[in-house]
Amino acid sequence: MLSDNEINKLKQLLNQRKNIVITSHTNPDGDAIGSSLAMYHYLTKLGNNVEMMVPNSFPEYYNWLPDSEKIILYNKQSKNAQKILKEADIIFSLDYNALNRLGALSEIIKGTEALRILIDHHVDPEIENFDFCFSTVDTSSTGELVYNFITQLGDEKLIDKKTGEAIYTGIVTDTGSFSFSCNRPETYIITSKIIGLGVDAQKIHKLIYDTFSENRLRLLGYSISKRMIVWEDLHTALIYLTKSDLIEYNYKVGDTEGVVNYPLSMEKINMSVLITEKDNQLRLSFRSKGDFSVNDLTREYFNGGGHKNAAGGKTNEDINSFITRLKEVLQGYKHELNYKISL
């Protein structure tokens, strides 16, 4: 957290009128445009000259929250996103421990000559690479620390509505609507304090939750019913996306957000796999019960990271090698794997 001086500095800094561009990971989700845009509000009533930047797109059920059409995509405007970056004095780094994180904006930023600020709750941040670190692996979303960091800095007055509901999507998407990493009484302190500001918290999870295409729908049915692979002697269930089968259902980013979640509602299944294939790639994302960490799980095998229930990782592997290898490398891990949460 902020030591009395950081703040200090953070509040003559952050009132003197800069040039700040605030930058979130590849693939952003809701927790990384809901703590930008809270962000982003929150320094413009301060009257910087503020910016918006991520690496690629976001799902367009996040384009209903207030100023989101103003987030520039570097794939699709490097040349402006460049160009802003160069004239940045302070890049806030929010939702990410690491400038890899970034893909192609992390070289970009590191031959700045801008402050860095890092906002994150994920492991191991590179501590390094920053000049002020606001980071916690025990908050449940980077949405809850861009509170805290307005609160710390003496501006909770600051907050209104708008700013709520950026930092509420933050919070409800990141704990999967109050279902895990949330068991601090702090986060429904913050969540009560922003729904007092008028943020309509039923209104915000239909924006984000209902409004599946049918497209969508048809996909999800689609990955439980003929991608789910179960192997109930190692309490894991995967499901695996192909690029034709992306195609098939006209694939539209978020499609598969969540998909990973949904084999963890089985009473004997402990840890979920959901492998989608893209760019000649395999994307992977992890979910786990209790306290097997698939953050260690990733960083020791999968070239990833990220918290202890909920990962991500990489290969180049085909489909079929990578399912083989991973059944492989889960056989030193059946004794972690089972067991059975109670009260």
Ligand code: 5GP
The other form holds:
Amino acid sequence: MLSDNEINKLKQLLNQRKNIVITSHTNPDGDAIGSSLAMYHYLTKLGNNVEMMVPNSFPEYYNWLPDSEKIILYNKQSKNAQKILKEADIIFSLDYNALNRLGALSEIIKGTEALRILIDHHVDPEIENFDFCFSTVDTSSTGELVYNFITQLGDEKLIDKKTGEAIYTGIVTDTGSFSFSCNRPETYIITSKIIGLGVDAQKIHKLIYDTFSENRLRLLGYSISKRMIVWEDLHTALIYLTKSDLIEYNYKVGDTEGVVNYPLSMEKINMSVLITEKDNQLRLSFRSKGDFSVNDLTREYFNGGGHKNAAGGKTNEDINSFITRLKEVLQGYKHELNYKISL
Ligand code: 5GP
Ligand code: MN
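Mind pulling up the form predicted in complex with this ligand next to the form predicted on its own we just looked at?
Let us now look at the entire complex, which starts with that chain.
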């Protein structure tokens, strides 16, 4: 909740035709894109001059979102982005808790005088780096937080269908279509209000999840049948994809999204890890079900973080060394990983 004092200050700030830049994290997902667009629609309606910026490209299956083509990719337009940031009065940070989640863009932001506003739902936000923090960890998504932010500023009436579609995209993708991070009634109350605006939840689901290319579906099949290792005693499964696997299946941004969830559909598996060889590094994706915290694990051992049941990380090791180290690390969590979900 924002305090009355914060609400008054924010209302003043956001109603003065400011230059505002909305930023979100590297490898943007549905919540990064959805929450950015929702905030963009709102701030534009208030009369501000608003730009959106992310460090690198996002999956094509979010291109149907109105105004998504206006999102500036820093790795493709860095000069233009730097100019825009220099002139910014306010920078919004959506769906990330630490400036280093922006890669090269973080240094540029640190060098500006702009006021910084954080809206996020990750654990342990870097509050010292922001002037305003609107951050909770139990909220489904930053999309949901953007809805709350606008409502708390007394502007619920400004949430139109287009804004609702963007918020819904954040909620549906960050809850795995309402299968995790979705135990709070508020998420459904907001969703219900958004659907009331005419947002077509069924169509949005199809636009995001039923738009695979043939290559993407075959890559998923290959990942599970040829690249999955199961460590039964550790209740863990991992999938690894090499650079040449990705080339063979003509990998496009977003094609490995969701792959990490499949091993969790096995009853005996409580944690799943996806390793992809990208940009001369290993990208790591961790998921768990139940109480095991992959946020704690990735923070401690794998240069990452995220949420209790979904986190990411990275390493410069090669695939074999990483797998060996992962197995060693997990030996220390054998007991924590051994549980059965029950009501
Ligand atoms: P994914 O596995 O889908 O890339 O990410 C899962 C969650 O972990 C997301 O909420 C994402 O923001 C977070 N995350 C992914 N990679 C990193 C990382 O390198 N550092 C931190 N702190 N969080 C990450
Ligand atoms: Mn999110």
